[in-house]
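This document opens with one chain alone, in structure tokens, the form predicted on its own.
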Amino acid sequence: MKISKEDHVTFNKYWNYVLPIERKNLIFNILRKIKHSIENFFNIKIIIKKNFEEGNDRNSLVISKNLNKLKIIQLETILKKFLKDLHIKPNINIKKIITQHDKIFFGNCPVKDNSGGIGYNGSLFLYSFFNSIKPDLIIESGVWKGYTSYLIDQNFRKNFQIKFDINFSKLMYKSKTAKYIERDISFFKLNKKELNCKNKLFFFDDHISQYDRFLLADKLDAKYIIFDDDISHSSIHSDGWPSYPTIKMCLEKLDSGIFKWKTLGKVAKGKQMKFNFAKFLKKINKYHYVRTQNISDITGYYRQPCMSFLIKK
């Protein structure tokens, strides 16, 4: 498995970036290498303040109580349907959950800038889900700055947790009770105690093939599986490092052969994966599978790719 720890990416065997690369992107790559060289030489981190302030959900929010109340009423309906579609009957007050989530998200969260990670919309679905389940082992692959780890700790601080990433240098929050392993999850084997856990939760935000990750989680008898960025074939250009093929793509069963797309000046090429669709369908039908709804019009935060949630029936 080929990785680039400096760029925080693992190369995907199903697709790759190809030449030609546009001039502006070539210049960007040269500047980025210079930036990395300066950081390594002086042991510092260079942060562009403009990027910190723009596109950060925590910098823009509704203050008026009446507008917040309207937002909560609208979100309550969507979250209730989301949990119902997953066949969850939660004993929770959805309005209270939204309020609690907002205090966490806009409050004292140590990850103040989660650019490149999950924003408000995905965070709300995650928090609602976490408040409705009871996992006994939580495995997170793709930790980035640690925001989702912080969110997990709000519900499952005392639960056994394992965190995987190929590079933890971006961490702003580290769970005190979790076990951190700096390598790809595919190289790891659960011990007997971990394997015997009945309600394992796997959360994948590592931009590796979701098909491969699903097979891994299913093999390890997952009760709950979450995938970030479960995009379709037609929206593959929206993700700079897509988890190709995603679960949605596998279910689309598209026969396209080799195909190309362009992301911010970079041309990528992928090949339609050949797999036993009937066998995959048999496996995934053991789970309730739900992709999140776009709630940007209610929250005011830009739309991010759909997350998907699976619960074993």
Ligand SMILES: C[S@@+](CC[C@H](N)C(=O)[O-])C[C@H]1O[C@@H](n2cnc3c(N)ncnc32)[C@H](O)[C@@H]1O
Contents of the next structure:
Amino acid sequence: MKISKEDHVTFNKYWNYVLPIERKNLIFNILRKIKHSIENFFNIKIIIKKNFEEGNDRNSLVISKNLNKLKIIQLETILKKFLKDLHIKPNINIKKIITQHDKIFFGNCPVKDNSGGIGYNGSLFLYSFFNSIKPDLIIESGVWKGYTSYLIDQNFRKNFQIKFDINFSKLMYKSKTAKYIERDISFFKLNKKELNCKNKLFFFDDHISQYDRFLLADKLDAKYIIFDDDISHSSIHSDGWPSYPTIKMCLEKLDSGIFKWKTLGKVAKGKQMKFNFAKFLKKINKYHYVRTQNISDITGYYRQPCMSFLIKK
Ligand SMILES: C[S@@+](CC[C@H](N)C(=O)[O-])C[C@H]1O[C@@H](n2cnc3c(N)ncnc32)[C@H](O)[C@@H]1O
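Switch from the form predicted on its own to the form predicted in complex with the named molecule and give that structure.
In what comes next, the whole complex appears, and the chain from above leads the way.
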């Protein structure tokens, strides 16, 4: 498995950016390497002024109680449906969940700017889910600055937890109780105690093929699986490092061999995945599978790719 720790990415055997790299990109890559070296040497972060605080959901929010109430009423309906589709009941009332979530998200969270990670919308779906399940082992792959780990700790601080990332240099929040492993999960073996857990939760936000991650989690007898960025074929350009093939893509029928797309000016090429569809269907049908709905129009936070949640039936 080839990884680029500096860029926080793992190369995917099913797709790649097309060479030759444009001159513009070449200069950009050299400048980026210099930036990384300076940052690592002085232990500082260089931010382009234009991008500072851009895309940070915590900088804009409704303040008035009546606006917030209206938001909560609309979100309640969507979250109720989301949990119902997953065949689960929340442990507390949904309005309370939203209020608690907002306190966590806008409150004392140590990750003040989670650009590169999940924003308000995804965070709310995650928190609602966490409040409705009882996992005994939580495995998170793709930690970044640690915001989602912080969110997990709000419910499961006392549970067994293992965190995987190929590069922990950006960590701003570290769970006191979790085990941190700086390598890909596929090179790691769970011990007997971990294997014996009956309600394992896997949360993948590592931009690795979701098909491969699903097979791994299923083999390890997952009870719950979460995938961030479960995008469709036609929206592949929306993700700079797609987890191709995603679960949604595996369920779509694409009949071309090779396909191309452009993301922020860079052309990428993917190979159509060849796999035994019937076998995959048999495995995925053991789970309730729900993709999140777009709530940008209610929350005002920009649209991020769909998240998906699976629970073993
Ligand atoms: C989108 S970020 C995760 C964001 C995080 N879930 C949040 O919102 O708080 C993706 C992370 O995946 C990590 N990553 C890349 N390849 C990986 C691999 N093979 N295994 C685990 N993590 C990987 C990157 O280093 C990066 O930290």
